[in-house]
Every structure is written in C-alpha cells, then in structure tokens.
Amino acid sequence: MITQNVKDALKEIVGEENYSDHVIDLVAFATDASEHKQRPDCAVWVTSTEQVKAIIKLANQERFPVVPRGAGTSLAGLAVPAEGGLVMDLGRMNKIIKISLDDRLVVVQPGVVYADLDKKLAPDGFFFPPDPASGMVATLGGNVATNAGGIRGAKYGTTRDYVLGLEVVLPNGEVLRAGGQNIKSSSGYDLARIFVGSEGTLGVITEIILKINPKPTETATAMATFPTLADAGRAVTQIMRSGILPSVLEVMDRLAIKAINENTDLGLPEVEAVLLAETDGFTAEEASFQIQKIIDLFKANNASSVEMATDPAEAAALWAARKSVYSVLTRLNNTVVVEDLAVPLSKVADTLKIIEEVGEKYGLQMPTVGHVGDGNLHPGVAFDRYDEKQRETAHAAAAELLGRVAGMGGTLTGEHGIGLAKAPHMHLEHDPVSMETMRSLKKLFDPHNILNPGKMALEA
C-alpha cells in the first residue's frame, strides 16, 4: 500500500497533472489486453529521465512496486500491477531523437508508437522490420521490453535482432547505457540484450537505439489451399529450406476458416490449412521470382488450389481473411485467450494437430493462424469468463498445449511474454538452473523486487 507522504513526493515528482489515484484510472491501469485484473494505489505519467530515475530511487526507498507500462496491448498480463502499487506510463516520452539513414539507425524515446515511427521513416524507404499486429498502437519501450515480432518474422527477425543500445534506469535509480551506434560491437558483455524481452523485471527503458532498413519496394502474394496438415506442414518445411525466404507466411487451420466463414461473407474454401505467403524485393522480378518457387512447392505439395495476387488490390483481397481472424474470435465469446507457441518448423503440422486434439477433448473450439514461417502459433480459445467452470476448463486446456508443446522442444511464447499468464508454465521449458539462473539475475539488478513483481515466475 502506497502511504500519503509517498503519493504526496509522487506529486512533487511528476506535477499534479502527471499524477492520478482516480478510480476512473486505476480500473484503466488495472488491465491490459488479457483477461487479468488488478488495481494500482496511483499511477503516474512520466516524461523525463530524470523523472524516473527520481520515481525508482523513491520506490527503491520505500518498498513499493513500480509497474513500467506502454499501450497496455499485452496479451499475456505483463502490464497488470499484479501487487498493486504504482504504474508508471511511458507514453508521454514520446519523441523521436534522431534518425540517421547514413548510419542506419534511430533513436527513440520508448512511448513512440510503432506505427508512428514506420510512418517517419516511410518517405526516405526505410522501415523498422518487426511489425506486431498492435503496431497502431504498440509503443517501441514496449516491444523492446517484450522482444516484439510479428508476421514478418521469419525474413526480418524480431526486435532483439534491431537494439543497437539503450538507456535503461535501474531499480536503484542508477542511470546504465548500454550497447551504442555501432551496427556490430564485441565489447564485453552484451548488458543490451539483458534487458531485451525482460518484461520491466530489471530495469525501466527511457532510451533506444534501433537499427532500421531500406524498404522493399515490391512484393509478390500468394494463396494456397491443402486437403491435410501434413501436407501444408511438408510446404512450410520444405519452402523455408529452398533458398527462398518469404517476408510473409502464415497459416490458417480448419477451425479459423469455418469461424471466418460464420462471421464475415468471404467464402472461404473449408479446408484443413490456408498458407498465405509474401515475397519483396527491390524489382517485381525479385519478388515475382521468389513467388513463383513458393507456388511451385505448394503445388509439390498436394496444394487444392493456389491463387496469386495480380495487383495491390487483389493481394489485399488475400489478405482480407488473415487480418480478420482476432476480430472474428472476439465474436465466438466474452473472452478470448490468444496463446502464442513457437515449434521448430519441422513440428508445424504435428502442433496444429496437437491443437486440435486438445481442443476436441476440452470441447472447446481453438481456431488456429499463425506465422508458420518462424513456427509460431496463435491458437485462440473463446469461453465465458463470467462461468467459472468454463474458465477453469479453457485454463486446463491451456496448460495441457503448453505442456505438449514444450514436450516436443518448443517454446511458450514466440512474441507475447510470459507475464502473469505463463508465468505458472516457466518450468515446462525451462530447468532448474535455468530458472535459478534468472532468478539470480532479478535479484542482482532488482534485490527489493521492486520492478513488475508477480512476472515470469521470478520469486518462487
């Protein structure tokens, strides 16, 4: 519980107008895109450095806990003050410091929106390659803080492949910076990448570097349809050993298809698999040549039917029925939990049939897409959060997937986190030492717990 005289330096800290204990927003403060809740004691909007270095020495002193947050669209609880506290939002440090296109870099504060940036960095050709699916929205303290991918994945990488360096303030109220403009360095230990997917456990990111792109200025889309799994599994394994590297290829299961089918006009063909794939390039050659050797290795494949984008407008008809799927989910139920695995790829089609498996025997419908590129997946499970029994058996049914999937060498999350949600699953993947590891870590950087405690499994 955070006392008066606290709330009263916050204030001081910050000015009246960057403070709140409103009910109002503590019940915003209290949520982020998942389905977990819990109230802060106040919340404060930070715009400065200074101002968080103050904020942390303060919490460090007083033994409260300081939740970092950006837009609030993590799936997986990582933004929830899981022991109440004070949220502090990120947003307002929202400026874009420096681009340099002859060093290929940027430097941003970490409440720029992902999709402002791309925005920045359009009219000169360049791009920031990670494209999470919140991107509108999603800020870059939170993407780095989550190592945020997207459907881009399997060309482009994730955010960790793009932290140059940061500035992190950590739980003692020391300023570090790490890492720096170079594009390579191999000066000592890698402290950037510490903090690369580490949740807010270890410190609070108030600068970073990023390596940026020249921008593609074509791409080529195509469409195929597959009567099995096995087959459109063989298709992504044998497509992604060619030579070739989509910039795009996801998949969409059976249970997707019929749940589109239910809830939009587009008519899709009922199969078991859709794959969609994109290629780019600097000419339409490029990328019409990469296309054309993933349309030949569909076909290879048993494919039922393939069709290819002639134009902008017709790809985007393609895309249509992908970009639809999470709004489609929300109408199945009141709640919907995205889950987010990663296999090797050789393990995509066993994966959507171990899916379906599961949801059959929970009796529960779990539509499937993904970015099959990289092997990760997003089964979501629609249910009734207000009937307990409904929760608990969609909270088995998960923990029985995560289970059978790191069974066969996979991975909990591929890109959301692992927040409140997966945290209890931590020793599905990962040893004991493994976890003592971490555990070590977060005690040397944060030894009074003050940063996002209750994540990731790091107390137990």
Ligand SMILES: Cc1cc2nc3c(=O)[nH]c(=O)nc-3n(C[C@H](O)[C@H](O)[C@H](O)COP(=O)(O)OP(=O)(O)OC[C@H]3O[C@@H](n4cnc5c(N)ncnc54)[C@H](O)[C@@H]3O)c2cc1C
Given for the second form:
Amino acid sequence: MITQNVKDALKEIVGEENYSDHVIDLVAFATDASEHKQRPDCAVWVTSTEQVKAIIKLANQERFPVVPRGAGTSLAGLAVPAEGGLVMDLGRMNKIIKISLDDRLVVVQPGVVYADLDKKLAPDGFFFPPDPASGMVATLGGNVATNAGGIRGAKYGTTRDYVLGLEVVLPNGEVLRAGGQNIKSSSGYDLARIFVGSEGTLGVITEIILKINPKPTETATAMATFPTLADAGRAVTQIMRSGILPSVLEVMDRLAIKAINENTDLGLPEVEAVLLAETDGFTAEEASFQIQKIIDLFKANNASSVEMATDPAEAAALWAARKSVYSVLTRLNNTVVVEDLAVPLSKVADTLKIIEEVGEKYGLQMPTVGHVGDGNLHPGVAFDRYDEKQRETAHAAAAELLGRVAGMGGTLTGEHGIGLAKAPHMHLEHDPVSMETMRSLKKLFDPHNILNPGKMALEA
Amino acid sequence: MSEYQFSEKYRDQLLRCSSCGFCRASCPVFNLTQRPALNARGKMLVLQEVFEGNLPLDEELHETLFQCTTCANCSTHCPSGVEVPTIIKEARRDLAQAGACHPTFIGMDQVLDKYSNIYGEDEPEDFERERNQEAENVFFIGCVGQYRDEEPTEATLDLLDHLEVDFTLIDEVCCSGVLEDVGLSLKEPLAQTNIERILATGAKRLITACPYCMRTFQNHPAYAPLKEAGVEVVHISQFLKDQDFGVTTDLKVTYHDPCDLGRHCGIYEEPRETIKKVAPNLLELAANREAANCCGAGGGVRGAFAANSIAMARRRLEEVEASGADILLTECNSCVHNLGNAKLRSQKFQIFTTPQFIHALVEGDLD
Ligand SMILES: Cc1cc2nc3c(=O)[nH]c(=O)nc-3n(C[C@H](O)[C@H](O)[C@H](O)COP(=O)(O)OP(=O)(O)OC[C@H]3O[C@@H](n4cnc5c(N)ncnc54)[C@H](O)[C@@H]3O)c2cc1C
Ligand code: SF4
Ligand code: SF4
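Could the form predicted in complex with this ligand be given as well, to go with the form predicted on its own?
Now the complete complex, all chains and molecules, led by this one.
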C-alpha cells in the first residue's frame, strides 16, 4: 500500500495533472495484452529523467513497487503491477531527440511509438528494423525492455542488435549512461545490453540511442502450400542453407488455415502448411533473383502450389491471410493466449508436430503461425476465461508444450518476454546456475526489489 | 455478474476485446490526453470490471464513459471487431437507467421536453424563406445550422436556389437522435412533428445538412414512416455530386471526413467527387477516409468536456496546416462549428462547408 503522504510526495514531483489514483486509471493500468490483472495503488505520467530519478529515490526510501510502462501491449503480463504499487507511464516522454543519418543513429525518449519513428525515418530511406506487429502503438522503451523482434528477425535481428546506448535511472536513483554513439565498441562490460530484455526489473530507461539501417526499396513475395509438415520443414531448412536470406519467412499450419477459412472469405486451400516468403533489395532484380531461388526450393520440396507477387497489390493479397490470423484468433473465444516459442531452425517442423500432439492430448486447437526464418513459433490457444476447466486445460497444455520445447533446446520466448506468464516455467530452460546468476544480478541492481517485482522468477 | 443491458446485449463483443491496445493509435481522446483509461481499451476494461462485479456503474465512470466522441476510429481498426461506440452508448443508457446520467444531458433532455431545439432557443432564423411549401425536396437544416452556424446554411440555401432545385424548408424541430448517443431516448413527439411536416410537403426526397440527422432519419425506428412513404433520405454531399456548378478554382483545398458521414455511413468518395468538380487541387490530410481523426465534437463530448473537445479540433487543424491547403472543407455543421472555434488567428486557411464554398465561388467571393 502506498500511504497518503507518499501519494502527496508523488504529486509534488510530477504535478497534479500527471498523477492519478482515480479508479478508471487503476483499472486501465491493471493489465496489458495478457490475461493477467492487478490494480496498482496509483499512477504517474513522467515527463523528465529528473522526475523519474526523484520517484525512484522515493520508492527506494519508502519501499513501494514501481512498474515502468510503455504502451502496455505486452502479451505475457510484463507490464502488470503484480504487487500493486505505482505504475510509471512513460508515454508522455515521447520526443525524438535527434536523427543523425551521418552517424546512422537516432536518440529518442522511451515513450516514442515505433511507428512514429518509422514515419520520421521513411522519407530519408532509413528504418529501425525490428518491426513488431504491435509497432503502431508499442513504445521504443517497451521494445528495448522486451528485446522486441518481428517478422524480419532472420535477416535484420531484433532490438538488441540496434541498441548502442541507454540512459537508465537505476533503482538507487542514480543515472547510468551506458554505451554511446559509436557503431562499435569493446569497452568494458556491455552495460547497455543488460537492460535489453530486462522487463523493467533493473532500471527505468529514459533515453535510447538506436542504430538505424538503410531500408531496401524493393521487395518480392511468394506463397507456397505444402501437403505435409515435413515438406514445409525441409523447404525451410534448405532455404536457410541456400545462401539466400529472406527478409520474411512465415509459416501457417493446418489449424491456422482452418481457422482463417472458417472465419474469413479468403478461401485458402486446406493443406498442412503454408509458407510465405519475402525477399528485399535495392533493385527489383536483386529481390526477384532471391525469390526465384526460394520458389525453386519450394517446388523441389513438393509444394502443391506456388504464387508470386510482383506488385504491391498482389503482395497485399498474399499477405492478407497471414495478417488476418490475430484477428481470427481473438474472435474464436473471449480469451486468447499467444505462445512465443523459439527453436533451432532445424527443429521447426518437429516443433509444429509437437504443438499438434499437445493440442490433441488436451483436446485443444492450437493454430500456429511463426517466423520460421528465426525459429520463432506462435501457437495460439483460444478459450473461455470464465470457465475454470477450460482455463486450466489451456494452461496445462501450455506448460507441457514449454517443457517439451525447452527439452529439445528451444526457448520459452522468442520476443515477448517472461513476465508473469512464463515465470513459473523459467527453470525448464535455465539451470540453477543461470537462475542464481540472474537473481544475483537483480539483487546487485535492485537490492530492495522495488522495480517490477514478481516477474521473471527472480524472487527465489 | 452484472444485470446491465450493455453486457446482456454485447457480452461477447465486450469480452472479446483482447486488450491489445491497438486503439491507442486511433482514439482522438487518447491521442490528446495520453491517458490510457480514456481510449477504447480503457473503456472496455472498465466495463469488463463492471460486468464482473468488481466496479459499480456510477458517476465515477463518467470521465471515461462520457468522454467518447463515438467516432468509431477504434472499432474500424480493431482486430477483434469490437463495436466500441455501440457498447459505450448502451452503457450510457444503463447509467441513465440507474439514475447516473451525465448532468449535461439530463439538462439537454429537459430542454427538448420544452423546446424544439437543443439550445432552448425560441426564435429560429427564418433565412427569409417560406416554409412548409409543396416541393420535390425538403431541406432539413438541423440544430447547429439553424441556431449556431447560420452562415453555411444561408449559403447552402442560396446555392440550392442557384441550382434551381425545387425544395422547401419546414418548421423543423430537433431530430433528437443525439439523445440516443448519451444514454437517453429520442423524443417521439418531435419525430412525429418532423414526419408530419415532411410528408405534408409531398416531397420524395429529404436532403439533410447534418450527417447525424441523416443517420437518425434513416435508421431510427421512430422515423420509419418516412421510408414507408417512399421518402429517400440523402445528405447534401450526395445530392450535390450530380449537379453542375460551372465554376472552378485553383485554390488548394483539403477535406475533413466527418465521422458520421465517413466511418458511420461509408460516404468518402461522393464529397470528394463534388469538390474536385470545382477545386481540382484537392490535397488529402495525413489521416483521411477510414483513418480520419475526429474533430472532437461528437458523442456529447463538446457538451460535457468542452476544453478537450476544442483541443482535439486543434490537433486536427494542425494536420490542415501541414497539408498546406488554403481552404478546409467538410460536410457537417458540427465539425465546422468546432473546428471554427478551435482555429487560431495565426492559421491562415479558411473553413467552409462544401456547399458554402461552392456558393462563394459562384458568387465570385473567393480567388
Ligand atoms: C497483437 C500484438 C502483436 C504483437 N506482436 C509482437 C511482435 O511481433 N514482436 C514482439 O516483439 N512483440 C510483439 N508484441 C508484444 C509487445 O507489443 C512488445 O513486447 C512491445 O515491445 C511492448 O512495448 P510496450 O511499449 O507496449 O511495453 P509495455 O507492455 O508497456 O511494457 C513491456 C515491459 O517493458 C517494461 N518497460 C516499458 N518501458 C520501459 C522503460 N522506459 N524502462 C524500463 N522498462 C520499461 C515494462 O515494465 C514491461 O516489463 C505484440 C503484442 C500484441 C498485443
Ligand atoms: S478495443 Fe479492439 S483495438 Fe482496442 S484493445 Fe480492445 S481489441 Fe484491441
Ligand atoms: S469511438 Fe472514438 S473517441 Fe470513442 S473510444 Fe473509440 S476512438 Fe476513442
């Protein structure tokens, strides 16, 4: 509980207009895009590093939880104030401080929305590549704190690969400036990247320096259907070792296709798997040379149909099915949990099989899509959250799936993070030594456990 | 679990909101305030809590439930297809039923019991025209055009004369559809009056200046007798599309899609076709058609949250400034009114309704 005195002190720091304990704000800040919920005691909208500093000092002194928050689009409960306390909304720190094409970098405040940066960079032909599907609303601070990725991960990597430097308010109220404006550096421990994917548990990110890339101007797109999962899996492996690096390589499985067909008028062929590939480059020849190679490999692996798009309208038609998936899933029932497994590339086909087996065992349909170019698969489970049995079954299936995937060397999460949803399963992937190292690190930074407590199984 | 109508009727939709937060990108109230409790997700979460019995439905919730312009920008882009404005309107009805309607609208309801218009005015502007004549068309002005923004109305009527349209005004009363948006009910006696007066003219077409009046005439059961009598209801922008004006201008113009005409009725191209006939230099605003940002006036927000309403209009005008247009056109008196109030002196563009603009060109008042 946060006392009235502390609440008054918070108002003093941010101003009345940037403080609230109104029930509508508490409800809005109680959750993110996951199924987890817990109301905070109060909330602030910070507008400067100084304010963040003052609040963190106060929290350390008074020992109340502080949960940094961007757009609240986390799918795994990362932004949920699991132990109440204060939600610190960084959305109003949304200035793009500097764009330097000469240095190939940008300096931004954490509340800048991914899409807003993209719009600013586009006219100059540059971009910050991770491109999460939530990019029209998710913040760059959230992207850094979750190590966000997207469909272009195989070719362009994830947020981690672009973070050059950070300003972070540490849990003791000191301001750390880690990294800098150098494209390369081997100087000391890589402190900036410790905060990438740290889920708001180690410090509050107040400024971000990101590397940016020139954006390829041409793309080519192809879609293929496969009679068996094994054929699609082999096609993926052969593409990934062919020397061609697709900018996108997506899979949709039989149940995803079925769900799309039952809920849209797209009328896809009822096959075992669909692969969607995109290649990019700076000339049309470059993009189409690469897509041609991929099409050859589709065909060599038994594709039952192959379609290619040469202009944006045709490409949009090929993308329509893939883009409809989230929307289809959310309409199947009142709750959908999207898993986020990632496995070594050679294990994609096996993993799709495992997902089907687990689904069958628990009597669930788990339509799956994924970024197979980087081994990241998103099986989705739709259920009625007001039916305890359904809820338990969905969670039991997820737990079994995570266990089997971790058992074959996969990871619990490719891009969404651990948060609350995956915390109980951390031990499946991380042995006692790595768990202890993570916990020590947390204690070193945040001895009083004020920052986003209850996440990532950091409390032994 | 609650006994309210919003959750009775729209349970599936309400619970289907996956709280993805994508409506942060489209909600004008959120874009202005950056306060998550005010966007569609915030509203759906609050109503889910009410549904689950964790939150009473009372005045505490006014700030979010009544601060929605019902612009439908959220629902148009919602991956889960949640009809947010419909659910909000039903929840407002539940609030009113529970005796917790927003005071602004209790006042409006009382005014409409006594007066024929939302402003409680006694003397309508007569626009120097005979009313209640026999004619092919009835032109229905609406409260804003009748009592607040008379200039565009005057100009539209003059344009209709210039085009030699056979039309008449009637002694119109408020369509009272707006009450339905704020949790109350349309006034049947007012509807009766309008219907009688429209039918008495023998007109086969009812042309409205206000997109909201049009929606009410077309969709509310109280106005069904119009349809039964074969009266076609169109908006002035649809009517003008087939007219020839004989004037053109090089002025750079841009167009604001009113939510009631655009997202609510799907009318995007007809107004543009009309505009292009007279002003080929039509520039698009950064957010246009399905993605157009709301002027901030709708859903009772101008009445209940005036400062934020104007501030939303101001944000829309920033887009107009960025477009470089000389003239901002729109098709709704309510939008014109709010945008006009929000315009800064330093902003050099002018704001007109399309008919008002065409009339000015015909009269040679621009260029
Ligand atoms: C429909 C949908 C699709 C999605 N697609 C993708 C996808 O393709 N790829 C992907 O990677 N993710 C995806 N996500 C998940 C989510 O959008 C990302 O995790 C995103 O990076 C979160 O950003 P946010 O601003 O919403 O952060 P929040 O959800 O608000 O916060 C996430 C975490 O970051 C911390 N945090 C936020 N800001 C700061 C800060 N300034 N300092 C310290 N900690 C901070 C929070 O404490 C929390 O732990 C998707 C989500 C949805 C709903
Ligand atoms: S209303 Fe729609 S867009 Fe907004 S959070 Fe709910 S599901 Fe997402
Ligand atoms: S209808 Fe408009 S104002 Fe209301 S919640 Fe949706 S986007 Fe916001």
